[in-house]
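What follows is a single chain, given as structure tokens, in the form predicted alone.
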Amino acid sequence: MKRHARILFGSAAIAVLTLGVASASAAPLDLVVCHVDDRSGSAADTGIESLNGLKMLIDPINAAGGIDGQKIKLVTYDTKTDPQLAASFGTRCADDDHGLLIIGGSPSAVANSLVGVANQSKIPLYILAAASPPLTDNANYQFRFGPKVTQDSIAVADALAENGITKVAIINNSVPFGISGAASAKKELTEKGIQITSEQTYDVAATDVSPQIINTMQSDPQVILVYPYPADGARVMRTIRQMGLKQPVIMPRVGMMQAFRDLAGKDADGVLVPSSVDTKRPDVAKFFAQYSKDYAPLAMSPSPVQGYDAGTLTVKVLKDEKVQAAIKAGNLQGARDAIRDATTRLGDFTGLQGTLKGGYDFSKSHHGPTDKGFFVFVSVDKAGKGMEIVDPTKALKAK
């Protein structure tokens, strides 16, 4: 009898223990989203601004109670433009934080590291500004919100061809952005029948870029196309102005960055930039007015709207029925896979980035921005302190 009682007690204990394990495994997942990006390295502006934009979307939702009663837990990591740090933080998000999704990777080298983590750990990654074209080739868990550098080149080539420009010089630095930017520009310009009069590459740390500018001047281009980082871009512009070159200068992406404009000052004035931010849209203008109020004066930078748009889609997919089912079942990998699949199903939308003619098309590609209708042109003015949307025809002919 005692033995029978012990058996019954033992069985009951096992049953209780099993029930406890089952209940623990069924506990709903926290809504953990990690922002992994550069906030103190050479691309700090992009990471800081994208995080601010992301918070502008998430904070009001959390203040209103979150999603189905759960607040989004935003975990942040500063990659300092270091690919190794990016990989470590991405892995920490996946393994230690039990993150559902990673958002970030504005510099291409950082994004490339995060792509490796995303596919190894099977966690969705929303890439922001990184421009390197291959980042979303044969993609599985990674998606991209910023245009790739080839799309800037398409916009530039279209504008130049429409305005009868036939001769262009290219200057670029020696890092991946400069090299891939120059290569894509050469391809798109050549396809439009535009002659490349000179191709000049300089070391990103070079203190003297006058040899490259002299070679550019001697090739007699109608337009100069520059692919730098902020500090070396300021050196290039200062040298161009000092040597008296009058040709229009187009500087994709970097020409809009605060760091470049602060360093270049009046030498930045007149620089043309294809921009994925159309501040003539009332909703975009309203966003930047609020951003300036909440953080600091800012206009036209794509980074905060990329963060906001990534947050917009994050909320949509977290509300998805299949995602919510996996979250409530405590199924981490199931939730991650459901988020990946929901991104494709729900990812066609008009965000704050792009124009009303071109938005995101994730149902067709893990690279969201469309090739056409995504860009306007802006010109730097007010000694580097201002920017305004311009008609590229007038800007090119005015020179």
Contents of the next structure:
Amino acid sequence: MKRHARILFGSAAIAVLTLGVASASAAPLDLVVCHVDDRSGSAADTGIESLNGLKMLIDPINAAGGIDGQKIKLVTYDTKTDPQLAASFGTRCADDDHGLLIIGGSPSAVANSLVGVANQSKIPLYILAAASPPLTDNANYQFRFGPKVTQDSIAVADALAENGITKVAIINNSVPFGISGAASAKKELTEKGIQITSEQTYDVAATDVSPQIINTMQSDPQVILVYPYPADGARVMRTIRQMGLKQPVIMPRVGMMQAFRDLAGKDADGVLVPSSVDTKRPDVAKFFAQYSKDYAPLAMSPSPVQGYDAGTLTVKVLKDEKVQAAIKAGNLQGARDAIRDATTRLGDFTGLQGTLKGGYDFSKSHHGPTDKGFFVFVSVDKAGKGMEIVDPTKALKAK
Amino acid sequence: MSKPTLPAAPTPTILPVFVFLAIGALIPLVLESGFYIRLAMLVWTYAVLCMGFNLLYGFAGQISLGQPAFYSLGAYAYAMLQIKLGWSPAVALGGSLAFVAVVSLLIGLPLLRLRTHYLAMATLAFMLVENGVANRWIDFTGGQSGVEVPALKWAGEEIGRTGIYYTVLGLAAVVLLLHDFLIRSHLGRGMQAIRDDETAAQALGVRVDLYKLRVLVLSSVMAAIAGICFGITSLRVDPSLSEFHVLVSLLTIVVMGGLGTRFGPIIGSVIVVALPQVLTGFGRFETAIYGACILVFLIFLPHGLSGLVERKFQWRADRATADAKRRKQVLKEEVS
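Starting from the form predicted alone, produce the coordinates for the form predicted in complex with its partner chain.
Below is the entire complex, every chain and molecule, led by the chain shown above.
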């Protein structure tokens, strides 16, 4: 009996010792963060700007020695608006680069693919500009920094209802952003009792959108709501101006994009955009001044601040005690799970995006920005070169 | 669109098919990373998609740009039959293939009266319609978010990436064997006769309309199998399956692998799936280099890599036959 007990005790001691040595000798994980987003293709601006915003946060931290002496290694992939390619890059980040976290997914189709990767590979995903509402439904590993398209629609519907607008025409392109944007706007406007006088869809590559504008004109709306991509958005605006329509035009998201404003020029002036960026905030104004100095002049855009805010939370969670413990133990899955949990614990914060009344609200049941107080209205001016925060009441009544 | 000039008929041996399948079977044993296994799954998925296109355009000369629509339809049908009707994966597989076969038959009856670029445009329009429906029928298809494909299970447990890989490989093996059999059978010769000259083929007794319809349905079913492979790999189906980038990938595979060749779809898929991963290190020049590679293939290898290899083998076989004939002639003369 004694002999058996000695053997048992000896085996247990060896096992404990072996495990101890093994865990002690496991190398700490590298702080690998992947940026997987479009930097070419139709949504290139969003990915380029978000990466620049992310670098504006990470580069100074690395220059100062990193987190606890470890530098953040940023791995970047260009998804070219190809969801299959995005899924491959996401998997590469998770399996080959041993990434701790993926940041990216500005077009919804790309974000959709990355959500699949996040759930299959159990890696946290910080989604940037993607507007599709279901991306964070029943979410586990994915969190969104850009608002849902329904949040834009609610902001627009609220502003129109408050200003007594009762008739709105919708024009959208035939890509998913246009279709889902229009569907969401229709739902929110109808709920507020606002009549949709006309719904017009055109192909994203259409060179002539005058039939859609004529139909819109004949329906006699008080406001025109447009959901385009940058290039076709410029064509829509040019046609609206050429046909002499005087109604206010609201263009969620794309109205702020540099590519749209450059292409539309003076035809972009007066376009109203519900914006998740409030440049009246001194910290936001300072950020854009620095961005313009480091990269290229940029009046206002949500993508760089989304990248910056995603970076801010990344640094916060990487410094988290439980995350650091898993990283130091070389436990990759443990670190990813700890990052996910830390995001829900630390994710209630005001970043550069949103207003001081509304920021991010990441918890176990809510994985995105706050539903209220996240938008201001801006108007494009200076022949597309500038943007100014406006009071929607004045902007809508002035027309 | 001009008819393609293609290499001579392939040597009828099935051995290379088994070599490809054996390599495929060994991949999970060699590559442990889930990323590489995913790439291998994508290679087989695109290879299956392109085998159908290869039969239709490469061998029968019928240019259809609607293959992504059947690819998407197969994936949606497979997911919906499980989600909405509660069918098992195996039954949903059969049901979705039958559904796509019926749709392609209905589409093919009027469309196959068209030729060349008219047929290309009509099938492209079908793809756009399918994509529009997938995007806009939000209540049924989930719109741009798509629908989730139920994970494959074995004994109540979700099967892992390696298990999914072997499922995809199994489906690809069936398609590859069928593809090879058809090319080497009388149906394959009939298709090639139609491609070279429809009137002459008809005069020789080939039932042109029936052959064209058969090959359209078959290629659509192959595209549907590819869609199902993608669905079980990614666990999601969305409208991006029938967007232009899929068509561009399909045509790039054809250019790089070789149209009207036996193994062009597989070789082209390896390049198209692997090349973007290799080129990531080139940063902003990545897309330009990718385009330059395609140009190089178009200019210097118009029959793709597979065409080059198959032609080399064909040339060797022809030379061996000529040598044997010459030796026989010499022997005859010596005896006489």
